[in-house]
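For reference, the chain that follows is the form predicted on its own, supplied as structure tokens.
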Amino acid sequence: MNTIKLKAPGKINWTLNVTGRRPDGYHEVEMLMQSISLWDELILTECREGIEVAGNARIMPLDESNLAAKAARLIMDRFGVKGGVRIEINKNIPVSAGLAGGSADAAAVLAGLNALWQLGLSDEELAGLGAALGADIPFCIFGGTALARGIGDRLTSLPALEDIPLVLVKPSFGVSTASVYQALKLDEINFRPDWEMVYQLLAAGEFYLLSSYMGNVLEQVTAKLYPQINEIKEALDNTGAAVSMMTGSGSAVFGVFESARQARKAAEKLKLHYPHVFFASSYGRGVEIVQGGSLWTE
């Protein structure tokens, strides 16, 4: 029985600017895209037919619904592989948080089954694939620090940004990325940031000086649906981060801080208040395959 490992570690956003809106309905992003060192597990296993999704999240579909299952069954279907997977999830990664992680999961299948099943497919290819079931999925695959364009899937890989302490906090609420981007009107963003001297500040460690530069664009909406994101803010503010802000469409949200121990005192006074609360940091690889050992972390 052959059996893959691997770690799918999620993202967060710098900075996020929505430049226009296309006739296709989809929107046009400029994103500073950063893994981070929270990733799911994941192990796949071969079997002898179908695509059985297993997992530790009770709001996780265990079905081919599952972003995880899609992707398997494009690989399946694409190069017609006879057999089939199970799909074991070990979920770290808070759902609809704007972290990507489902996106991660799915890019995890991806680079796992073409090792498992010797495709020899290229990170390039795989992303490829990949962008036919989400943006945040060809990020995913390469990881590390990029500026994403496009609908997110034109990316320019930059040197990676490591080891920048983080706090995560991820309210109990999640929010819809389709109702979000539906709410915005492009014609009231009235603050847009500035990917390149956020990228400059954050590898220069001056990081008190972002917030004249670092934003993102969909706060203000999904800010206005849930005034709790605002209060997330103050507080982290309040701990001690230099800078706090959004990712993605919501919930989560993260602050920055100067060094890892005052992260995680902010952490430790954070989850008395809220639910999901994680120390974390800049992370400098995408999707990575476990060979041997035990993936599983505490």
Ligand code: ATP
Second form
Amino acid sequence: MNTIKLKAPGKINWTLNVTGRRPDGYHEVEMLMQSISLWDELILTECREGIEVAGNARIMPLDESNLAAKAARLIMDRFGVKGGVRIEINKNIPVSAGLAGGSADAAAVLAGLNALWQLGLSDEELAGLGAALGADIPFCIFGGTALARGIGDRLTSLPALEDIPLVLVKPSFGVSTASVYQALKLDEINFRPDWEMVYQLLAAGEFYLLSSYMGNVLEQVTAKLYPQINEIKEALDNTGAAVSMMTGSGSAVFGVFESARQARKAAEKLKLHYPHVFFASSYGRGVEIVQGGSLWTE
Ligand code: ATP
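Give me the form predicted together with adenosine-5'-triphosphate (ATP) now, not the form predicted on its own.
Shown next: the complete complex, the earlier chain at its head.
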């Protein structure tokens, strides 16, 4: 039996700017993206036919609407694969949190099936396939640190920012990305982030200067709908975060810390008040095969 195990890291946005709206309704964005050390684990097992998704049904759909199943369907149809796959998802990335959990799973399925069925596709080709399913999927294939433009799918890789200590807080509610973009009024944006300054300050470890340049133009929109976003930011700031920001369209908020020790202490305190708190750090890679296939590493 052919089985492959993969790591599918989530992401945060160090910056998120919306620069325009296209005639087709999509928004033009400019985002400094970052993989994080919080990942789902996927196990792909070849089977005779069909696509089966297994995992925790209380937190994600296990039918063909799962983004991982859609990625498998795309590969099977495009390459006329005979056979099927069972996709087991051990979910660690909170859902509807702005952490690209579904996109990471889909990216892992594309990379995993490429190896399992020896399709010989490059990362660029996998990213091209993934873009048709979701704008964050190309980033999840490459990972690390990158500037994303267009609708989020046009990537410029940057030297990866690694091991920056983070605390993530996910409130009990999730947020629908579509509803936040619908409520966004471009002429009401009063602060736009400067991704170049943010990248330089992060690379130099000057975290306390970040707040003048870091920003997410969706934060005010989501915070208007869910005031708890601002409350969490305040709680992160009060536990010693150098800066705090919402990721994507929310609902997760992250704080940047000077040291892993400080971040762990802050996470312990925040766990007393919030149901989902994670200590993590910035991470230098995207999806990765950890066992099985031709890239077996253990
Ligand atoms: P987005 O910006 O695309 O909304 P997100 O990171 O905020 O992404 P996800 O965790 O990807 O949120 O979940 C978004 C939606 O996708 C949820 O409604 C969820 O039920 C659905 N979904 C489908 N497949 C998955 C999956 N494999 N993991 C998580 N959610 C999934």
